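First comes one chain, alone, set out as structure tokens in the form predicted alone.
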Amino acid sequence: MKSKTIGIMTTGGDCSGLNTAIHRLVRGAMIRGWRVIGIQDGTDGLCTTPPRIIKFDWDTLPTECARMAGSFLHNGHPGALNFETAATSGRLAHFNRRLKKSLRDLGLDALVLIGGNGSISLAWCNRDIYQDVQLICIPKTIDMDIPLTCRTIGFDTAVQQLTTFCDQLMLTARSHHRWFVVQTMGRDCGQLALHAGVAIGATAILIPEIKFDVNELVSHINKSHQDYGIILVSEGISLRGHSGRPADMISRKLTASGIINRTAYPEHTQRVGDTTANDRILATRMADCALNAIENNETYVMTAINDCECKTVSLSDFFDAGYVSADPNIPDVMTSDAFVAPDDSLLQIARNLGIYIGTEK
């Protein structure tokens, strides 16, 4: 087997499971006799002279550390040079040239990019940068908004973190006969709120994909068989005529209707926590799939899980399968997104359990 040099880079927001994926990639590559380079701080690490890298050996990332959240390679820093900051500062052409030169200077045969839907969309839209290397993408995000894969690294741990947070709130809610409005992450996708809401038995789950009526929500709470509980609100929802954080908007409406409540914000605790076994297994499967793709000389592909099978899909298919919209921060770049589908079985399960999920179409 021909020796290869592969690079690993984590981009976008952090999440649990990144270190597991890095560890498994390094282990599998070194067993194959390949050289492994880690690129620090995402694309910013490729834009310095020389590029900021870590040369992996068997002891660089210990097995017991692979379960930890965050990224051993970091995901960027304030002021980091990436596609967005390069565009806003008028340096996009220079940035693109610099990335291509650094990849060539490092002598990489392949680059494994572990990123979210924005990072993977950017990789496809700027694919000429990677024409001299095999580009293999691994999907990670707590939002689970990536087309063509039914699971993303970090999602399961985020659901567990959010569930644990709400479990504790439920105890104080019961003690004081009080409702809690909890705002979740997820951007414009409601998967995180939906899954955690079903897990905790929430009274209501409000997500961007489903229209809701505040008066219906108030009526649902008043007709419930409890005088306490949790309303999960995804950060991407909007309320016509109101501004501010979504949980605050809903809380004010409940207060005006005489429903005693408090707001709670788990914030970045959703991104951390020891990686769950499911996420570790997923990261391992996707790392193995990525290494096999490198062996098979594939490029411009993404690892994906569907019907319990892990295989690669082309970045072209990934991009075309989603809801494509203009990136608000980078001119002439489009992003491909996935959302909670109207026929998602979990929506109907939530309704069957008496959870207010919005207006049924």
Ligand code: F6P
The other form holds:
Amino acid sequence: MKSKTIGIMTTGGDCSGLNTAIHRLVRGAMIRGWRVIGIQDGTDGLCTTPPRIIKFDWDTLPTECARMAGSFLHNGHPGALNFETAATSGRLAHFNRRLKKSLRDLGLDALVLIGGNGSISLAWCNRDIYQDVQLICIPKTIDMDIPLTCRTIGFDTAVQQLTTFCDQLMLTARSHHRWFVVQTMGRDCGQLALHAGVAIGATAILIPEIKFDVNELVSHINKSHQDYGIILVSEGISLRGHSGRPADMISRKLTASGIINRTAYPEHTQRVGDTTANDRILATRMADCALNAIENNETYVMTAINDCECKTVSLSDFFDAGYVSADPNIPDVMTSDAFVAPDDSLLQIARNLGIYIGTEK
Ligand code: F6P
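Moving on from the form predicted alone, please list the structure of the form predicted in complex with the named molecule.
Up next: the whole complex, starting with the chain shown before.
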């Protein structure tokens, strides 16, 4: 088989597991006798002359570093040129031409884009840019809001980080007979809060997909046979007539009802932490799947886990499978999202076991 040159790029927010994916891609490519180029700072690295790249060899990213969070290739810097900043500064046409030219100049046969639903949506909407390379996407995000796959790299580590954070808070909560309202990340998707909430045995989990009632929440807490515990609140929830951070809104409501509580914000600690074994295995499976797809001359595909199998799915299905909305910042670009489905079995299990979640919207 002809030797190939492949590029690897990480885009969007970082998460744990990116380095494992890069490491496994590099190893698998080297074994096949391929050349591997890492593109720095996402699309920004393709916009300078010359493009900012790393040529990987066996030692560039040592095995012991592959478990570390963040991206060895970086995800971008303040002021980085990406689809959004190019659109807002009126340079989109120039940016698109630039990406296409750099991919050609680098002599890439394939580009592995490790990104979230925004990056993958953008790649499909601007697919002309990738005409000259095989485009293989690997889904990563702590939000787990990517259509066509039931697992994304970084999610498991984020759930673990939140679990550890809440486990520790629970001890001080117990000591002071009071409650903690903890706000999770996740954008408009409640998967992260739902999974972490089940893991810690939260008293309530509030997520954007499910309608909740503050009076019901208060009465649930009062009947919970405990005077301490954790209310997990996803950052995407809203409360009619209230503004501010969701955890603050809920906290004020609880205080007004006589429930002593504090708020806590794990923030970006959810995106870091040593990559869990599950995320490492997932990243390894997805890297292997991506390399096989390159070998099979596939393009415009994404690696995905469904029914416990890791296989590629076509990006042409990405918009049919998700909830589509217009990108507010980039003309003619749509984004496809996945959410917690109303019949998600974990929702029902949580309810069965006494966790307040609210009622279907
Ligand atoms: O999409 C990943 C994510 O961590 C979200 O959960 C969160 O809302 C957002 O990114 C935070 O972005 P930033 O790092 O730009 O504050």
